[in-house]
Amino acid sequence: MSTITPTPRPLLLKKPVKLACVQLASGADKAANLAHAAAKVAEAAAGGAKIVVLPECFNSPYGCEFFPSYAEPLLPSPPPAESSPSFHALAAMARDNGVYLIGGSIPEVAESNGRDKKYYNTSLTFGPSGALLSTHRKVHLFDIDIPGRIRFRESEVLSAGSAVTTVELGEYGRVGVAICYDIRFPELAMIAARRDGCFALVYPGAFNTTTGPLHWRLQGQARAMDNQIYVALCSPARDTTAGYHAWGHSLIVDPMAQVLVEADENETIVSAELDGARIEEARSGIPLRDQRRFDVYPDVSQ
């Protein structure tokens, strides 16, 4: 009896390749925020990195009222140096560092019809190039109250996003990219993995010290077990002088759900190989991607 010799599947990601998280201490000079990023971005690009990510709101201190004061325009693209210096900064540390920039996340500014301003938590990818590949609006508002611990309440200044945002990284393959509070919501990584076929999540984020220790961890391991791919996850450094306390522990997922690399609270850089067989590997071993049942349940990713 003869046997048949399944056909490979192609790689997700396409060659191995070295992935950075940048765990940034930001204050509140904005040109100094941005001049300590350039100097990271450029560390970690000199140890090997050909994709490197900031944190969240790496260019401002976190927090409803400093959205509004840090916010710059992005529309239309590219927008003048003088009313958008981290659009401008970005696009500098990817060109002259040679890499894909998943640059955190900055407050935008939007004006609607020429009157009403609308601000966003946006995150910019730009290519080695420097140009501008991708946009990313935070979807889901961080609106928590935990009696006693915590009340956060995003909405009462940020709009939300409304796109499920993957970018294409040249000769790597394609990503997701989502903010913070996006990652509590499955549907979203399921969509980015499934639909556009992502070899890794990723995740500027800024937990704090109460959800944290909770679930930072937790969420990026259960991404990447969902979906048997990478999950990148990059916070800020934390600050105990700052109004907010940012949780920190940036870390590194691979497709099995294990921890490759975590920080601590301090600023550092983290950084792991990432290998598509390793993503084949898991879904060949534990292959839910031919198991699920969508006669029972839907698929959220059509």
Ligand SMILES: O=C(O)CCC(=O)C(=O)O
Second form
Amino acid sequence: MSTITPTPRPLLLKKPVKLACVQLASGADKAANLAHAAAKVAEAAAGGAKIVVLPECFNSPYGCEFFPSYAEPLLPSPPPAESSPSFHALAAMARDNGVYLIGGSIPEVAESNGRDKKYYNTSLTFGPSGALLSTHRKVHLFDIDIPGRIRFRESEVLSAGSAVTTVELGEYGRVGVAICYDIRFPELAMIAARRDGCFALVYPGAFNTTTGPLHWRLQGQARAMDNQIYVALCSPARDTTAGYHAWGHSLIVDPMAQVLVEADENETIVSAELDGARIEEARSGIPLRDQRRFDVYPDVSQ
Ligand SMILES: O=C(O)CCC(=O)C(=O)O
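Switching forms now, from the form predicted alone to the form predicted in complex with this ligand, please provide the structure.
Then the entire complex follows, led off by the chain already shown.
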């Protein structure tokens, strides 16, 4: 009797890698936030992380009133580094530590015709040489109103990005990058996972003390479960003296949707070893990839 041996599939994550989420405590002083981020990225790298993630709006307090005054254009050299301090600080953090750095997000200002200013919530990813690898402008702006609890309208100040972002991290493979509220839209995750073959979805985010306990972990696990890949969520630490109380609880979820590590609300670094074999194991055990019914519903990843 002949047995059929399945052809081994190439691993999406080509070699195991340690990923760290830096749950950073930021304040009002941008230069101090950048210096503090640099120290924590160095600490994560010294702990063996080769992919390091920072939180949403790590260089400023989080809130619509702060976006314009903290925003900076994205100007690589030669223009003076002072005009894009966060861009240059992130490039240096990646280069100095030889890591892939998914640099949380920063408020970005872009001018068209030297007149019309537009603001974005933007995530920059740098490679170990300090080169910019990708830019993600938050696609889904955080506009919610839960009476008596929280009202937030990013769209009053920010413009939305219009692209799914995935980025090749050299010898490891590809990750999807999106920001906070973007996680609530599974389509982005599915496209990153299925169209671009990502091994992880990385979300710098800053949920709050209303929606955080309800949905933060659940969203992380849901995106991992749907797509059978790793998911990392990186929050700022909670500052109860600030206007916006971030949930914290940065976490990393495996391809079977198990939470590998989760912070509390304080400043800390959480990390985990990611292994492509775990993705393949999840996918061969529960073979969703071979069972989709695109004769019944459309494939959004096409
Ligand atoms: O989706 C949520 O509940 C929070 C989203 C958020 O805080 C953000 O997009 O910055």
